[in-house]
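One chain follows as structure tokens, the form predicted alone.
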Amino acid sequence: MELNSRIIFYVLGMLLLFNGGFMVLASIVSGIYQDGATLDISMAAIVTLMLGVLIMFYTRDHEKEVKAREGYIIVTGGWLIMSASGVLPYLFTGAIPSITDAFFETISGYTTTGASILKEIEGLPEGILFWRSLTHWIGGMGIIVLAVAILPLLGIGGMQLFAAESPGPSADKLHPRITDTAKRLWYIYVGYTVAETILLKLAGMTFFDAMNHSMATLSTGGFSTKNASIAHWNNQPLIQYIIIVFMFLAGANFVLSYFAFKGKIQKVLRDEEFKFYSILIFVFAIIASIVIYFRAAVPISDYHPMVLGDLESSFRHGLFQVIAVSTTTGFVTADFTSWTPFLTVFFFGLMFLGGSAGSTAGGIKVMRHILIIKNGLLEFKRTLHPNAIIPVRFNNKTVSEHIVYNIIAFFVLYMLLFIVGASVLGFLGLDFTSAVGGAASSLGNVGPALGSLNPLSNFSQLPDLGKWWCGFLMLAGRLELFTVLILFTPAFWKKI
């Protein structure tokens, strides 16, 4: 069968509208700010959205229809062309004019990676600064999410695109409309990200720098508006706690928020996946805090030292980290791969967790770990017992052989990816350390590695092939790898 190819670009062009939109409102903020990028940010909103316009009138007579192939190419055709379109506002303002470090930037802002190669944040116009937290908004729940709300207005079928990007092994739905879905979700994530700009305001921080970190939280994207990122903070823990629990409830599966906003409490007491994140939440931060309480011997910021022996100080930056990194977040309160041995192998390891399906967090994702160690336990009883049928369940059901696979397959395909990922940097150059810290922290769109990558440090370092390589790595995790390894694959080329 062929390919669709006036449909792909069609929804390619009204992507392009909707990132033209949201550089129009950059621009607003801009010139609200009169940071003397306004002009700048407009010339690129109407390049972006004159562009979307040409390509959806050249393919108006389409096929009304969106196909499993047609799909996998709009979802990753998507995510490049908001990346490549998103470069403008920093070409054009010249807060960064190399386009490789501008494509670094974007693209790990829409996977919500939040790795930098900015030096200097915090003397770029408040319109960059807002556009660059808004590009990891947009990425958090998924312009394509956002899309499949508008397509049935248009007389295209959205739930192929639904399937592919969405995170985790299934696409859960609210709703038997997908559309009715993918909207519900949007509510969520609004109203959340509303409320954690009011708190953090009344925190203390400015409205600006409320509004941008509540864009970084809800997407786990972590850009921050200051170079200290959260460890500006570290002498108001009132904002810290506000944004710790806003990333745990980010990292969790927005299907549960909308079930506990209905109500049905319970059913969210009785998840498995819920149950088994936030035990692991709370285990891990006990962990980093008793370490740091007992061994950290070096100042938990250059910003705000903590005094050794701080009981209140160790466990919130204890349990501020572990849900920065186990949610795939990013903020930092400081450089933790400084305070032991132990927490740098500790901390690399969350970078493999991943919050919850469902949720915005990149990462393997809970689930997988819950069912690939069921899986795995099971194998002895399997073993014991030849002709036994013994499934592995999931809360209370049945999961199918085909999703067990389909996860086996994942995780095997994400180690080999991280392998070959720090091969390629240590290959560019990296010493060990970097090359496995920022291929984990690329391919789980987390933000801080270790090494020469570290929480303190940034990623302009590394060599153009470096910044491009990790940008694929960043697009791939946030795909959740099937959809973007799929494409080069023969089978899928072929006519059918």
Given for the second form:
There are 2 protein chains.
Amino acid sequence: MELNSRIIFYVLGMLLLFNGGFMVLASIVSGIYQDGATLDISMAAIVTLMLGVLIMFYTRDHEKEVKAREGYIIVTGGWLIMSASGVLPYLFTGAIPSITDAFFETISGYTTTGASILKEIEGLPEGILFWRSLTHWIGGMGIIVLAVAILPLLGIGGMQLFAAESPGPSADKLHPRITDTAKRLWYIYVGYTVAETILLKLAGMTFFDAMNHSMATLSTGGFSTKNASIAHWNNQPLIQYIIIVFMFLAGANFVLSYFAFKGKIQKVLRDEEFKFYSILIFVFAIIASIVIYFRAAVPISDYHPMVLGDLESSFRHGLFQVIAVSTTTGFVTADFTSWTPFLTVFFFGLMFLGGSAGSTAGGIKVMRHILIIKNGLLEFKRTLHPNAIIPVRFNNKTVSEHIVYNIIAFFVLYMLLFIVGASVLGFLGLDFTSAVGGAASSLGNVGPALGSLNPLSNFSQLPDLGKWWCGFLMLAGRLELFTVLILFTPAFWKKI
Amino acid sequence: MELNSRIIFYVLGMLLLFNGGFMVLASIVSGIYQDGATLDISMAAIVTLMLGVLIMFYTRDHEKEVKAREGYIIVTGGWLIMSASGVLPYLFTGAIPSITDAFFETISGYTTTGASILKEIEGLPEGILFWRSLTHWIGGMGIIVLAVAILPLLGIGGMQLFAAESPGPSADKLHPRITDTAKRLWYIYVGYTVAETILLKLAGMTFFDAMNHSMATLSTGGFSTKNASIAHWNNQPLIQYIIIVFMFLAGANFVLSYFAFKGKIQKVLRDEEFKFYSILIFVFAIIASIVIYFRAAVPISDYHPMVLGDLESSFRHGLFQVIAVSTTTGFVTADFTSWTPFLTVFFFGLMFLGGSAGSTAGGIKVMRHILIIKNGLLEFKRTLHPNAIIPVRFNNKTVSEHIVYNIIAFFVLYMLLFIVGASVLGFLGLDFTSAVGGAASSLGNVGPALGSLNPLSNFSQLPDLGKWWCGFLMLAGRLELFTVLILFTPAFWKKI
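Given the form predicted alone above, I would also like to look at the protein as it appears in the form predicted in complex with a further copy of the same chain.
Below is the whole assembly, all chains and molecules, this chain first.
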């Protein structure tokens, strides 16, 4: 079977147009704030738009049908072309002069990771800060399409299971699902972003900061316009509680938000993943808060040192960091690696949790953990009764062995890639804690990591090769591993 | 179904007799060396023997049949009762006065881990040192029975696959297999121990040291009679090369040694796991050697500082440490955590490799890695061709889905237990590197770990709870997880 290459390029060209359109938006913001970067950002927009138009023009005579193989190339290629074109505003304005650094910042954006190489953020032009926020906000939109419409069709990592619960027609063609389910969820995504912006503004942020942090929250990206991230508002608890609520919503299944707005609250409350997600976050937040309250050896933050043993502040920071790490947002109110040794291991473990399926969160995801744990427990029963057939159930339905298999294979691959990822970072000279933390954080699209990559530090000190490697880990983690890694198998490229 | 509890106690009583017999042996060694501990060790032997006889006497009227459920209890209970009675020589002689420390040392022995809480080893009575070596040598014998005769019957972690290749009658009753296959492998185990003792003596060790280190090698335990472990002989390369060869043999499938002695060399060379095991060790040794040669920032050892950039010594230490860690022996010629950051991550990764199935090595084991990797690669093919049935093949035979499932479930459980294990150690106050390394090392029965538990240090500094927790991890890892953890499931104890 020939690969339909023209349709691939056509779609990638469309994505460039899309990206160029957002750059125009950034240049308008730049113009409003008169930050001096307007012309450079406009240039980037024009180059991107022209390139998109050119590619679409030369491939306008394309095949209509997108098969699975084209789908894989479009997904990975799409994320890459967005990141590659996304560097232009950084390079043209000189905000990030190095290509390696600029690409790291964009792929960290489009994968909604939020790891940054920027040391001095507050001095950058507003247009560039807005563009930086846009990259992960666009990435979040892409993830919603991917989760709802593309991965289930490709049969990746058990996402079929989640798709069965989605609203909209259950057609098996790509197109109707994109235009239908994804659009409904996009409305919610945009709606939440607007709502958070308004609330943050009311709570005392400037409109610009409110807008940028809302985009960072909903995409579970975590870029901030402040050097201190959310620690900047450590003496404004209301702002932090608002962000907590929206991080929680962004890490939950958007389909459930849709049902909630339709008044089907029962559907939300009965959802097994949502129950588990809520309980886990609650329990972990309580554990973290207690340890912080009684044991934290250092103050909560360098910016606004807390009074040790302050109950509200311990609870808030515990809850904030648990949600920020497990939803893979990566916002920072304090350096969680400096509290106690236990909390360092604890937050390292949380990097492997991830949010819910159908959210913008990265990581392994709660649904997979539920199925892995259930299947693990049943394995004991199966060992005791070798002849009985004991299937896994999820949301009161039997899950096919094939899907359980899919999910476990995903977990194994994730762990192997984590070990390889850490080894490579170690090879590049990182110490043990930084290498292990950096790999877990990149693969899970969290952002802040451990050791020299701790929440108060950043990724600028990585050697260039390390930046490219972390970028690869982010991309593989974000696209559910198989989508990216399958392109490296000879079988994929074999003509049948 | 009632549990046949009398047969359980009867077998445990037999094990006590067995253990007491070995204590008599230790007291004889003590007598020969006139180390002053003879009477105390004899007392320990008498108590253990009497307890064994008493238990067997009161349960002599037992049922004949051992079913799966009794099997599980006997295995875990057996390892526990050996460790519990094994503390007596330490306590009675006062060599280790604390019960926690003594139990840590024995369970570390019987699980062939080789992690120690002893700081000053060379001053101990010969009888006690011999007893310490015996504990892991006995543990190694137990592991051979377990792997060949018990786990395959219980259907644990894919060990059925390995058993299919074993010599001896393929009966499905427990008894004939123990007395047949296991005995043949025990001959090899004893034979190798004798051979290594002779070679080490010829190479310049004292007879006592040769004997103890041979037992430590063949069991992949790694207790040494020297404070500096094998670094004591850093200026006697021949001794270290001999140990390298026997560590390699101990980490390989004993069944293959059996075939080799029967002249069936073809069977050895065609074995997929053996090929993989040899190649992996070779490749990893080369990588480690190169890095040591060009990059190691610190001398190889505090005891006999090497000349940096010495080719033979770099190769020897690289090879030695790669084999020592991947076969989970844990002998030490140098502190691998002080070479380069990369090598720390590298050896941490090796802790998850493990030796071959049917060896005395712990860890995940090469056979499982092969099947996981093969299945992972095939998963890509399956994703591309959703309707094709693509089975995994091993040693030219199709592996049933059930066994692949078993193995993957094992891997997932191993990783989860590792994360929980590290979290608990972190909670007990260990820093990140020590907690993560300590959990990986204990679970994989390696011995030396990272951070404050590095190869030149030991486990004495752990808080008491940490010692018990590491002991639990060693036991769970050694008994292939399911055997131990199944006892914690309610389903196991439910009457049917």
